[in-house]
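One chain comes next, on its own, written out as structure tokens in the form predicted alone.
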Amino acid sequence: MEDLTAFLTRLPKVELHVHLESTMPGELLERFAARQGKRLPRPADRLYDCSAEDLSDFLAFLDRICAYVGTPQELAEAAEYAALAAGEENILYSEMILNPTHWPQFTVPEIIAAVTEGFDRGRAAGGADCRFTLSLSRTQTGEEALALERTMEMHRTPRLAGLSVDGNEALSGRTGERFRPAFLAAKAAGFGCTVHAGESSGPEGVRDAVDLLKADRLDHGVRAAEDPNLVERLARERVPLNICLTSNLTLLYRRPEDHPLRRLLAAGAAVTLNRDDPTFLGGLTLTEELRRAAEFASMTRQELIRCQENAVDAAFCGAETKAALREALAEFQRG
């Protein structure tokens, strides 16, 4: 039988939970910083040799590294790099998350235009077909959320796929009611809706995401496993869980045996596998993330393929793109 790593390298992959802010290597940021007459806090090859003890520390560091991107042209360059890097490891389709609060140097229309341009260039050069969601921070107001949604409608492009929300739920508390009008407006406008929930929040955050925000899918969602009835519901309603094993074992589960991946798979949950923040995780590739998940949860190769099929089902793209992705997976299985 083919070696697992070789199998995963060949596997056509789809990724739905990766932050664009966390795809920029130190060398790229060093070049951007030099244009501004700045220096990185550490050599480029050790920029991410840092310990984020909790989610708040991590988010603060994201703000610092994004500040080295000084112009919309550089943001487009970062997006192009991400698309090309994804394509190099046979990721056919990727939806990346970008939170405008990490980029105060740009307006939201500038962000949308720059990321669209970068993804277009990356795709034309053989990279992955990339789309993006714009994400609210949980510290924002309901009025700010509605303003973002209106801006998305006014400046939408084919690569702007949806609305998201992220941030530290443990600190912000429940925000579902506050952001509900913006998410309902986004759905009415034809955008996909995805919510970080069940990471820094427990099952209650997952329920709010599904019931209040009408989320099409959940980023993380793993702590739903603390409520068997909720897991049964998510499996029955086929609510996708965009799980990030390596990230979870870094920030969330200090004891690996506590991670519920195997239990969620056994319950029939619609699981996808993703990197979350690859530069902060040692330059993690999706191929390696899948290998770790396979070994951690004793996943069969068919289960690994099924996770890719789940990702296609959950993607915020049109029927034609989904059909092409499904055909690529079917061709792979035909060998």
Second form
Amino acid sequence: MEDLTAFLTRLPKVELHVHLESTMPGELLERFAARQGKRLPRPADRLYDCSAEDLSDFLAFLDRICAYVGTPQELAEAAEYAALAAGEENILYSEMILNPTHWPQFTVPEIIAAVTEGFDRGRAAGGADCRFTLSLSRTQTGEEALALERTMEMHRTPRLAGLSVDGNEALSGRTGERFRPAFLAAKAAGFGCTVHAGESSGPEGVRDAVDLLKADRLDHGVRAAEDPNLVERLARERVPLNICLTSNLTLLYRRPEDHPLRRLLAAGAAVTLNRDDPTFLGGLTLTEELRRAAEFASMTRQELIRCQENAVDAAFCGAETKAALREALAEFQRG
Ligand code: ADE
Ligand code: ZN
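Here we have the form predicted alone; I need the corresponding form predicted in complex with adenine (ADE).
Let's see the whole complex now, leading with the same chain.
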């Protein structure tokens, strides 16, 4: 049988959970920094050898990284780079998350225009078909959330797919009620809604995401496994879980054997597999993330394909794009 890495390299891949902030290699940032007369704190090839101990440390590190991007043109270049890099490993479709609080140097309309332009250029040059969600930080106010949603409506582009929320729930506490009006407005305006939950929050964060924010999917969601009834509900309602094994084994689970990937698959949850923060995770590729998941949870090739199909089902794109992605997967299976 074909070796697993060769199989995964050839597999047409779809990802729904990767932060644009974590796709910029040190060399790109070094070039941008030089234009501002700045230097990176470490040589470019070791920029990400940081010692982020936990999620809060890591999020502060992301703020410092994003400051090296000085102009909307550079942000467009970073987005183009991300689309091309994804295309190189046969990711056909990628939905990236961008959190404007990491980018105080830009207005939200500037961000939307720059990322759209970068994704368009990347796609035209053979990269992945990329979309993005704009993400709230857990610590923002309800008014800020509504303002972001309104700006999204006013500056809609075909690549702006939805609203999300990320950051550290362990610090902010429950935010479901606070963000509910913005998420309901986004949904009414036709945007997809995705929520980081069940990473720095437990089952209650997952329930809030589904019940209060009406999330179409969950980013992570793994800590739902602490409540078997909730897992059974998520599987029954086919709520997609955008799981990031490598990220979770770095930032969340001290003991790998505690990660519930196998249990969630066995329960019939709609699992997708994702990179989350690739530069921070040693330049993680989706191919490698899938290989690790296969090894870690003894996943069959059929299960790995099923995760790609789940991602297509859960993607915030139109029926035509979904049909083309499904056809690529069907053709792959026909050999
Ligand atoms: N932003 C970037 N990566 C994140 C993560 N793993 N959890 C929450 N917010 C994030
Ligand atoms: Zn994430």
